[in-house]
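Form predicted alone, single chain, as structure tokens, below.
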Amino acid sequence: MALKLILDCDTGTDDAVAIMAAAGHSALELVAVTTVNGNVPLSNVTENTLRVLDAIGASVPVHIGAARPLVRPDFPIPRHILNSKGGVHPDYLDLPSSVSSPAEASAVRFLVDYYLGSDGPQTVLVATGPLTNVALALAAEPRLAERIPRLVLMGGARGWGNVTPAAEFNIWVDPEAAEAVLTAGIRDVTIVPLDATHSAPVSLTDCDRFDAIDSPAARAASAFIRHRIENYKDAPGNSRVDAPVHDALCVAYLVHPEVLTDVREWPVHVETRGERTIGQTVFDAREWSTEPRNARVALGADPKLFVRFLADAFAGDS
């Protein structure tokens, strides 16, 4: 049977690839997508999500989530300042405007009702944006910590960041939500940080491979990844012919657990008050630490297996 998953995301370019992979791979059943403020404003995130699903002909409900962080009025640095020069996530994905509409129930209401229902304990929650929706759902219904069987999240980095020297974007946007989720007691948490995603970049040659598949998902993914490569030219360690596709790696892990390498089990927390370290993910690697080991953390990934997974998903193969 296909593995059920719910994708909680802030649909920009890499979330779009994750959605198409989750909807297209025969080993997976994408139950729903919940949207959250992040890469772009919430209204854009929701429209982008609908555009992606419409473009590939996937009938998957979309539930609208949080428009702002859990306790802060905005990002630590407001979006209009942070993204003044543009970047890897355009306001709207280059796809036809959506024709479908979002579901009536909010993301938080949906998550609570779903995970308290009969299918909840068999459905993985994959969070590839800020963790606001998940934190709000856990606050509204603490029993969800026992009902969510697995949480796979993209976020954090060990000792570096992509939005500040210390912090990765998803965690930095809503550090209080991230800390609340990581300390809620969910029994099976896997973190896919920048260390893993940057070790499995997708190249222009891989995009040629997707173009040859010639499905709607493959063509769209190729275009989004090419856009990412163009806009990652100045990223540290980038070869200028490839770029990380962070969020899709979380989906690949559901089908191929071995795609994540060098996986450690550590106590993990998020800095919520530091002047220069706000949003830093603190991985406690001390062998003598007495804190509960609340997450597995992947420090590497297999790029060839990741690309093979994407190609299979875009071709509709397993």
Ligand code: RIB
Contents of the next structure:
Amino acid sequence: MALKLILDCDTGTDDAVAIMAAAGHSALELVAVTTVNGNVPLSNVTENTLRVLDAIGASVPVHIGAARPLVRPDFPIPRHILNSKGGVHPDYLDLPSSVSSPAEASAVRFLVDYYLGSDGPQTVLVATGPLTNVALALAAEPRLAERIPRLVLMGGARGWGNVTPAAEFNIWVDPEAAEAVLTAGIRDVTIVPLDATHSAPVSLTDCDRFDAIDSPAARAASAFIRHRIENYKDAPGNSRVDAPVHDALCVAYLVHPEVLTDVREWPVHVETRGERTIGQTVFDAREWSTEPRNARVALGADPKLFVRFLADAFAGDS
Ligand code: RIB
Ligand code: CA
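Having seen the form predicted alone, could you give me the form predicted in complex with this ligand?
And the full complex, kicking off with our chain again.
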């Protein structure tokens, strides 16, 4: 029986790889994708998501979500100031324009109705963008905290951040949403931070392997990852031969839990006020902490298993 999942994405290049892996791997059933403002503005995220699903011929409903953070009008540093042109996420993914349309129901409406329904308790929620949609759905229907069986989220960093020295992008975009989600009481939360995703970079050689598979997903993933390698500046001592594909690691974890290594159960909270630390994930590693251990945190990952998962998913015969 394939494991059902819903992906909440801010479709940029690594979200796109996550979507294709989730849609392609036979052990998974991608129920729907919800879109959220993040890497690019919401309308771009939604168009990019539709383009990816059209490109691989996957008929998966796409529900449009939040266009801005929960309480702030924009990012802590407004997008137009933050964005140096270029980078790992183009405004539009290099795929043909979408032919399919988004679903009628908004992301929040869909998440509330779905998780109150019979399939909700069997469906993992994977969030690979800012947590605005998840926070809004939990605020609209607090019962979702008991109905969502597992939340896997890409976000945070115990080491250095990527958008500021202290913060990782997904959490930093909407820190209030992240703190609301982490304290909502969802019983099974796994955080996949930069510490894990940077431990499992994908290389140009791996892209050659995907090209040899020669499926639409494999070709698209190879192109997106090559783009990331050319433009990724965050990795220390980056030699431009590999790059993390953050979001897809969350999907690999659903099929191969052992892909995440050095996993801890810690109290985790988000800084929502610091001038230099806004959006920082505060992992409480103190043995004697009395705070609720509200999340599982992975500090490492297995790059070989991660790439094998991707190859299996893109081959479609996994
Ligand atoms: O910091 C990396 C995360 O931010 C990834 O999910 C990437 O897609 C962006 O959303
Ligand atoms: Ca993302």
